[in-house]
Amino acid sequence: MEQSPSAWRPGADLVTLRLRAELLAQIRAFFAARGVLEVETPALSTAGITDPHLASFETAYAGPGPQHGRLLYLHTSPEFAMKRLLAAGSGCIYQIARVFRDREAGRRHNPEFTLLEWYRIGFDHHRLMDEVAELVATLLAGRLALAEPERLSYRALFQRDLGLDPHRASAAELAACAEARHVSIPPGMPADDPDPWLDLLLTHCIEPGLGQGRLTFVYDYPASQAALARLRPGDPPVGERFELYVNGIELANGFRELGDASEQRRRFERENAARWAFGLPVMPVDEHLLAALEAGLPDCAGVALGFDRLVMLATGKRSLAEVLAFPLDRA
């Protein structure tokens, strides 16, 4: 393929560049003054990720030794590894991490990008969303104009914006309510399970106008959304998680972490089905965080936030080319 001329050049201007690095050392700044420790795990794993929504690119290792021709995984998030160092007795901690996400990119992805993700030790997701929003507020100080924060159950979302309740309705009421709204409906869409109707509504109707000129933390997940997170019991059951939106831009996922070795291993496993359902290759899972987690891992919550998007809110930026020094066409 030809390039341009100046495809050598970075796709952010220096004054952007230079911004990073100082949001990078106010960030370090912050965990320091709280006594959470900055750690490094590798990006490469033996073990791929199982969610069917996420891709992993591969790659072998061709040296010597017994694991020749071991096929590895980069990582698409630091948290297996970094729960192995909390089961370990780290203490609190946290990372800058350059993540990979195969079939990525657009406006707001990139297929390489950077995350940051913290874990602490005592705290539930609220307790998270409050250090969360101080960190955020913190960053985009004197760089974004921020109204107070707001939170909003899943379920006081969907009530609010779309008259529906996302515990109870099911997907044919789903769907009905995506063509009253003139949703563009893809192919495939199943006709029992709800989840992907609720996605399609919260993308397609929700997510833009959440955020607006101000942090807004969703949380409290149907179950069958609760990914990493401990399920609480009640009428319904919901997953402790919660998303932080600014400006319609999604910009972090948190979760008071699941400790149970075998309920992680089952969800593992439901993932892998959804794979092979899907016609997606079935990953090897992570014997090692399972084993971790069989050993203990301290009660806490943890949370990804995207570096990247925090710049383009930060600057005002549209896409993540223009906040990268070189995005994927420059790479």
The other form holds:
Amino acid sequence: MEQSPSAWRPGADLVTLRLRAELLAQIRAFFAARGVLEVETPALSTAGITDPHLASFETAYAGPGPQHGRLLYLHTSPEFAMKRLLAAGSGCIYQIARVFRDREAGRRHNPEFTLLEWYRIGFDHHRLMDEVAELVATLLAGRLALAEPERLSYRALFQRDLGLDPHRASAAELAACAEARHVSIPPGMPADDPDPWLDLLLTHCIEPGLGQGRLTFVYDYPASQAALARLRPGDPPVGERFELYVNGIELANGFRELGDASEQRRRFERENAARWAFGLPVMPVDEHLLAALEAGLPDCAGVALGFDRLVMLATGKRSLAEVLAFPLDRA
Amino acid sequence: MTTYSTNEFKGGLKIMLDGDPYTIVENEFVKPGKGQAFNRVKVRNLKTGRVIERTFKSGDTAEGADVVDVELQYLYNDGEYWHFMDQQSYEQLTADAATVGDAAKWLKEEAICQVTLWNGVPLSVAPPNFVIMTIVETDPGLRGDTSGGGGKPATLETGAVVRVPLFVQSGEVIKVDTRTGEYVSRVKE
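Could you please show the structure of the form predicted together with its partner chain, as a counterpart to the form predicted alone just displayed?
Every component of the complex follows; first up is the chain already shown.
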């Protein structure tokens, strides 16, 4: 990588670095006042992430212990370890964690970033959205003027912006919609799987206008995009998952957490099968998590919020590189 | 032929799209909270100059375009084609009017130009940033006026017309910035 003579300097200015510290202190005060416990879990794990759209960094442990060392993965989020704490009776918990995602770099992505993740026992995803809105309003108060939060389902969002039902539309109908809106269609889009088409329409036609001057929560995702959320039976069934957008920036992702160990195992296996089909490495499943779910996860909702993106919003900066002490190209 | 993964996309990378060579102007990585990531790129067609937007699924590849910039010496114009020479290999290359475009009015014999080649064939020609040329025609200005305010048009030996200060006269040699088409200074022979 080419080095400019000033590459030793921070990407963020000192005012921004002080604001980061202030926001972290405010987050800790917010949760302390609510009796939510701060925890720390390991960044290194023997289990990787099976989600085919996430790539783990790998590292090698040389011992002592295992005779030939051991492959360890840097976590992409602290979710699995935090759920083990919940199953062990921790009560409500939060963590400010440094997480690592390979293959993600851009204006709003850095392969190493800070996630604020928290879990609330007895909350459903709507009650957790209320708390996310309170926290974000507290942190952005006096820094970014915001109108009242809005909340709409994934279906209502696609109906409002594109006039189609995302739960019923076929891949061909979604493709026709993308074409009508002059979206450049990437080569190799599948003819039978609607999800990549929904993602294409979401990123190109919907996201840029989401949450302009306000918090916009999108909830109840297609079952195929439930990730680690519970499914709510219905016609069609939906994943009890939500995303928060502010000024077109995706800020947080939350779930009413899936507690069913066998359903969780099926999802891991399905994701690994997709990895295999895409030619991606199949990842070791987190057996500790599955055992914890087997033992019993309390009914809870959890959310992960991109702290660096929040700092972007608080400062009005246009890229993550301007709010990180040392973004990747200076790391 | 080289292929590039979206991982290697960055401004200036030359790729093939629909049979034409393009250069990447801007590359944006977008990803919904969960799910498929995309690279939204703005690309400039190196033949037409038009900028369009294209989307790739992150991780996919594009064929590289065999496009290189070389320094060639401009030799002469035969009425239809402009002839250039590689000063190392003495190989000669020709370019038509569409390829030379606006650079034509700045081309003086022996000038070193930056020529963009696609598969070895000239695609575009950039004149030197500064050229030294003789004024062949300009209205006689008022002697003694050195303010330079306003100026007047002057026709150069290649036919290019630039605005020069009033005190500059026919037959004089001047330096011109070809990027802006502006007069820089007089040059003493």
